[in-house]
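Starting off, we have a lone chain in the form predicted alone, written out as structure tokens.
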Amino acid sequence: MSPKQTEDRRYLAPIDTASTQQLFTDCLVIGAGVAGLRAAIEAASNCDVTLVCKGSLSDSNTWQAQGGIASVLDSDDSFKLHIADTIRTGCGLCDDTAVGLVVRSGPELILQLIEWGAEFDKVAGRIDVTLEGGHSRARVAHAHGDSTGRGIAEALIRKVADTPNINIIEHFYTIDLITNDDNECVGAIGYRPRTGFEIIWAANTVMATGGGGRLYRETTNPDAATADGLAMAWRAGAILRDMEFVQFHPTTLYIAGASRALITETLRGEGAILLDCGHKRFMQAYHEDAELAPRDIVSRSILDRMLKTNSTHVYLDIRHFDKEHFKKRFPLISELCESFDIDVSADLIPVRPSAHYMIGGVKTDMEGRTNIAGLYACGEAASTGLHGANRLGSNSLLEGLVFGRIAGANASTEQNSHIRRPAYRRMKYDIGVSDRSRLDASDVRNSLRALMWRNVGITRKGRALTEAREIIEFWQRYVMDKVFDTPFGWECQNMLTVSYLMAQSAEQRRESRGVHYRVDFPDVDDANFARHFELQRPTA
């Protein structure tokens, strides 16, 4: 971003240690999804841990994940095949080392989850696995039918609660990472409704703040997914990578006036078909794998069909499913459909794509380290190189487990940091009063989400991306210079920051690759763009 947009603003809120409550910990973990929980558990083996989350422990993308977790669990599958599927889906940008590390760690970590109480669905005493788009073998394990994320999260939360040296602080809104004069991360400043501003000093910090689906009007993500972690990492000087890559889930329930609800692609893996508004099957015309094509292809195909038929949605047809089996296998979706009087044995399910997963994030190495000493990242907030330009379905929960464990281990044992144990530091950061007009944060948020959906969505073109960047830049001039005192305002500032970076990266990638599709540059251009785009805030 240009200097005008942030006016060298390092922190969103004033900081004065003389009047702010302070806590001290060895390892601070920000975020309570699968990656954050797993990081906290691992770190607690070596030190005291403080785990903070924006809402409650259940307010995460992990909790809402339906389909499952991908891992090699069947005799007809292999690491080689899972690796090949992941790399093929990543369209030339996967890090082979990251892919191999994650895939090979899968079976061990799933067995560990079972030891901790996770209850995966079984058939004849073996973990049941199913097929999803992009996978060459059935390897997606599921729990409680279509509540896999919740099943995994509950097991991890129980483990965290049973670990005495993990201090859990819910409803803690992390505003910013705190760095010292050597640009080492020394903790974070946050806000709790009951106590106000608090500073947590930490020898090492693990950022597992999730993604930013709420930057879009249409999304499967919960309200908390406003990309706060990416924005605070950007302000601290962390390198962000692949910000143009956002995955859109092809099938979310479309009921006008209702929030979008995920309809897992496992349904298509088990035989559901897509029909247009004329009740005609169409996916065979777009890809040889039809409904089992990778998510980016299915999403674009649905969008194209909607445009050609002048409709707001397409349909998912499961009328041929056994209704009782469906109810047992997919209880969450069954209940959801019934709540809208959809009889799946007779009615079609209206669906359309929605923003689902941030592939880009804070750049890390294979040890979970960022470019800032003392700061680690894992989960959806990190860019590890696993996904490349497109995520293979159900690889995200696995990535969270693998890199959560790695980041937690290193954050609790690294000996090369100059920070050591945290200590009290006198700090004062003032923010001047702006004389510019104030825009309504609620209006800006709603307008931003509509703009992102329209201009930085499933299909993109240069003119629209430039327009998005210019409009966001205008809003920033009247929002980023203000001092807010509630999470709603800070979220708005974070959403503007990250949306701008996404539009900027998408504008610069003048090709189509994976989830990034440019109407004006529809082909892959390996000669110029077989590389990652990295962004870093210029220092003052």
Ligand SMILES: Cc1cc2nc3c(=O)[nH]c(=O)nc-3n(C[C@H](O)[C@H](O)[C@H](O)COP(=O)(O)OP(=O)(O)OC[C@H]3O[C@@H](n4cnc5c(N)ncnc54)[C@H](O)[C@@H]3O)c2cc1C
The other form holds:
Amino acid sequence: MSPKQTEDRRYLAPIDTASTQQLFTDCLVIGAGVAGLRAAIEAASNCDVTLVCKGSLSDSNTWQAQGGIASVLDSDDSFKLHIADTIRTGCGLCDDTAVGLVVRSGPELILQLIEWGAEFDKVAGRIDVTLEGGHSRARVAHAHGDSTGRGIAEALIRKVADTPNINIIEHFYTIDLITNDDNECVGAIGYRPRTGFEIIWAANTVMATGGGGRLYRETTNPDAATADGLAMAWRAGAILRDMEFVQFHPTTLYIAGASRALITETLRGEGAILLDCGHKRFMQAYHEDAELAPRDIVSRSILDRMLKTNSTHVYLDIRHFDKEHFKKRFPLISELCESFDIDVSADLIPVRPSAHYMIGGVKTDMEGRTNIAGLYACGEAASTGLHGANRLGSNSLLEGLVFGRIAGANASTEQNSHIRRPAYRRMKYDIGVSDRSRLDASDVRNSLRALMWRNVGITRKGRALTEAREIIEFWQRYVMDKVFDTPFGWECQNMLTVSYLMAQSAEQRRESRGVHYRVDFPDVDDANFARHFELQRPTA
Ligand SMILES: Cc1cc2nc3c(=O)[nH]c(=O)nc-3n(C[C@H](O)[C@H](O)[C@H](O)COP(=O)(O)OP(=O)(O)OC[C@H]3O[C@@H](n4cnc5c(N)ncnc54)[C@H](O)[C@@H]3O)c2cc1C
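Form predicted alone done, so how does the form predicted in complex with this ligand look?
So here's everything in the complex, that chain up top.
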């Protein structure tokens, strides 16, 4: 598939090496979540590494992850069961090799994290594992109750900080990947608030920039998740895959005006019940596993119930929980509820679904390679085929660890034919001044997020998707031709690029599968759509 996008510019900013500060590295890792950190550690055993991220090291989806990391850690569990659960959830689109690889690597990588200082919660000396929706066994390990992501990230950050040949650069906003005439990736151009534009030439580059939850008005994702990596990979000619598949988390705290904090699924795994605004339990009417049904089903059921009861939210009921245990097991959520005067032993918690995880991403093989020589991808930014059309909860931290390690190993050892050690290159890329009217980037971002939520959200239909694509095309005409000089503007351009691709893929998948639900095509259509959609910039 080669979609048309308005303003097909290769780079978002003008480049002139004569006046731009330059760095040289063997391996550039963009992104400091679980995938980027793990990739940097692995690469550093073979070469010098530069690790950049657009905010501080704690500004990532990884840091926010609550529930845990899935892996076979209990004697009544098996690789076979974890593989089967992942494949069943993926609705016919999982890559069996990716699933097997990730599942089988899990226990070893979790033990390694423990060696590096991660403290998973234990019961009677063994790692405590919890049940989550879609899993047939308890296999979700957690750290510090509901601060699993932070626990993992802190261990990885300590390891990175202790590795002398990893150069960490925070607040480096990567604008674009740089490719040479043979379309090989030779580094990236970025922007630092204090020093301005900077080029990092690299023999190999690992893209670990995470997802794009911020493309939606309602999301669990922090500010950094604007899908920059997917947009810059697209401009460089990388193949993107499965862009129609976005996972919505069923339960985020709904308090008007407050940000949508996630209420972990593990609560339902431990007995929390969903009630509608009339305080009636409803999930049994939608699925035999009730509250433990896969996420897409719970999200759609909640939405349906909200529509039927004309309400903005439903409730999570944990009044029957032991309050002290809850405080200890879920300290973050406990604090969050208290901050809004919700007494969980007496009050219901108002919740609704919101955008959570990008299943689509830069297509990679099992070695983390993309179609561009010198460019690797891992974590949420990548499409490895692990999740198929739906992600099994808690599989993504694991995927980041596994493919982070693989991408880091290959990006530090593979010699791409024409890419020698990075050296100074002369490069000039000019952008003409546009005479079209200017739209306010802040306004466009807000309107885009509302449009994506309304038209490319939990349930979709053809006309709304076409409308979304046309409106985005209109905005693109007035935004993509401009030259911005701040991350806020570049993010807006990236959000438009990726949203367009998502709307277009969703429009073209005229069936319902996994997280992609079309009210006008409610059934799975294996004859026509048991396949992935791949996208590549036409001029690439
Ligand atoms: C609230 C929440 C709870 C979750 N809970 C779980 C859970 O319990 N279990 C689970 O498995 N998964 C969970 N997930 C999903 C999981 O956290 C993510 O999928 C995973 O952490 C992604 O890791 P990553 O390394 O790919 O990306 P991230 O952790 O998002 O890191 C992306 C990195 O890229 C950097 N970056 C982005 N753009 C640029 C740019 N232009 N220039 C430079 N740097 C850039 C960012 O600064 C950041 O450092 C949760 C997600 C959220 C939001």
